[in-house]
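As a starting point, one isolated chain is supplied in structure tokens, in the form predicted alone.
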Amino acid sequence: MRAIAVSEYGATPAPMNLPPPEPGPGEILVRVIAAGLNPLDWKIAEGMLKDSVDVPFPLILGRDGAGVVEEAGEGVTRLRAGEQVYGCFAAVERGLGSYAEYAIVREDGPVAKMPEGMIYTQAAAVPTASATALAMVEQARIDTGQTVLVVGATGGVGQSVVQLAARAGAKVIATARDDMAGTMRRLGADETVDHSAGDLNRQVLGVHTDGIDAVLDMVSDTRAAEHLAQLLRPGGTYITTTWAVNPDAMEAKELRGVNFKGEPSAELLDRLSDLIDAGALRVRVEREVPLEQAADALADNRLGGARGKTVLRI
């Protein structure tokens, strides 16, 4: 089968031709039509994993995909053959990922049907982004009437936690450039600042002179954060994906720090698959490519400033 993998840590993806992976019990076989390109696939090849996970070579990469059912393992019920499916298909430890013709994923792992018309190039660009940016806004209890900052908003997960964020009933202020700040407003954000024009300290105080009740950031360092938190009245919630805040050092403000790891699940999965079908969540392609050009689009995103997920087409 056709796949991107590394051949060690730190090489250059590239295709290659591997045999195609064989379900066991509990496990699905997926013949994968679109992958989902995440931050995560090129830290893994530049060896994130090194030190925790036996990883054996060559080891494809890619984590989000969707497509069909090929083959259902012993003892499988909940899919079947034929089956539209979409989820988190990786499998380091044994080195197989989602830039591939066909992917394995456990019957009981993040795997789930399809939203109801739903293209495949779509739903491979929401499992890791959108389930993350889910349990994200609920594990910062936002409810209605707080104002919250989402910096990293023009990304696949931020743009997904404007429009949850402001579905839970908060006035959301996005980070977006000028020419992104109409998308923003469309998903759902009442205010947008730009990086690039100044301190957003500043920007966000001179309309919100007591400060905020929440960030939710996927982009800033410690330092940046550490600035950030100040916009943050007593009791506000500072949720960061890069894992920069001190939760001691937070509570010792009154403020709560949370430093962020979510794992899609079936159930996130289903939850978003609703969310879809009632036009309550909306997830934006910036770049479709073929599988081949999968290392130039992994250091394309390397460089940062993603307006919208690519997915790389089988």
Ligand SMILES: NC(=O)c1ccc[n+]([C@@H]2O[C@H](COP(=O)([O-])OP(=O)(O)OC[C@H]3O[C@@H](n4cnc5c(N)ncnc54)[C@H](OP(=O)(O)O)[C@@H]3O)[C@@H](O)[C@H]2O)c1
The other form holds:
Amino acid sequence: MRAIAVSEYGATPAPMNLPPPEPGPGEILVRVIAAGLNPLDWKIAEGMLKDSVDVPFPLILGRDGAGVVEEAGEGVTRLRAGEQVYGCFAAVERGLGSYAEYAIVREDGPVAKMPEGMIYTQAAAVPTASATALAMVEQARIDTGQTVLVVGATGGVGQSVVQLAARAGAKVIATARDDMAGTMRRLGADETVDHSAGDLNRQVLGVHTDGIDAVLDMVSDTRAAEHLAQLLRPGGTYITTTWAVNPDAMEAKELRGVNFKGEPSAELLDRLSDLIDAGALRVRVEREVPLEQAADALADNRLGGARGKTVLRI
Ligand SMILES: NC(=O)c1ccc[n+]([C@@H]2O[C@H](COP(=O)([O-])OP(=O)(O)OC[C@H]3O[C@@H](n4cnc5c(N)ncnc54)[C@H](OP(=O)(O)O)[C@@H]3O)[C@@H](O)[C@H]2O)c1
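In place of the form predicted alone, the structure of the form predicted together with this ligand is requested.
The complete assembly is shown below, putting the previous chain first.
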């Protein structure tokens, strides 16, 4: 089968012809029609898991995907051949991922029926980013009327965070360069602040002189997060996908710090499908490219500037 893989950590992702996987007991073989790109994909290609997982090479990249159940392994009852599914289809310990014509997922893993109103290229853009956003907004425990700052709001995770935080009743301040300010407001942000136009704290405190209740952060390193945490009122929450906070140090300042670890599941995917089908969550595909252009798309994502999701057509 055609796939995009790396022959070693740090190698350029390249098209390869590899044997299709066979589904074992409890596993589903998916014929992948579209794969969604996440920063995690190039991080893994660069060696993020090298000390924690024994990975065989070549390693097929990617985890998000949408396609059709090709074959259900022994004992599988939840999904049947021919069903349209989406989810996270990576099995890195077996060298398998979603940037391929076929991928494997466990029946009890992160796989669910596709949202009814979506085509494959849209559904492939949803799993990791929007499941992260849904779980993250819940962990932030936002109360109606609270003011929250979303940092990295214009990216894949951020766009869903903005919509779901607004839906939870928050007053949302979204980071956005000029070109994305209108989009952020249409997604539910009440205000935007431009992270390329000077200190965010100064911009936020200029309007919210008493500070804010929560920061949901997809981009900051430890130093930047420490600075942004000064925006929080006592009792406030700082939640980050980049593991940039020290929860103990924050507790000492009467703040709650959470380093978020996403665990996409069938249950989260089903809830996302419901939100999407109800028109309560939109996922913006910024760019669609053929599988063979994965290396360029990954390099571009690494450089920054995402304005939505990138999807590979298999
Ligand atoms: N912990 C977990 O479980 C988990 C789960 C999912 C994702 N993540 C991580 O979360 C991060 C975000 O993922 P993503 O898929 O949303 O990435 P993405 O789609 O590449 O988006 C990143 C966005 O952040 C913006 N940005 C960059 N620097 C910024 C700054 N200083 N202030 C405000 N905005 C800034 C970028 O726009 P500009 O470049 O134009 O500023 C871009 O729109 C990645 O590091 C990913 O690995 C972690």
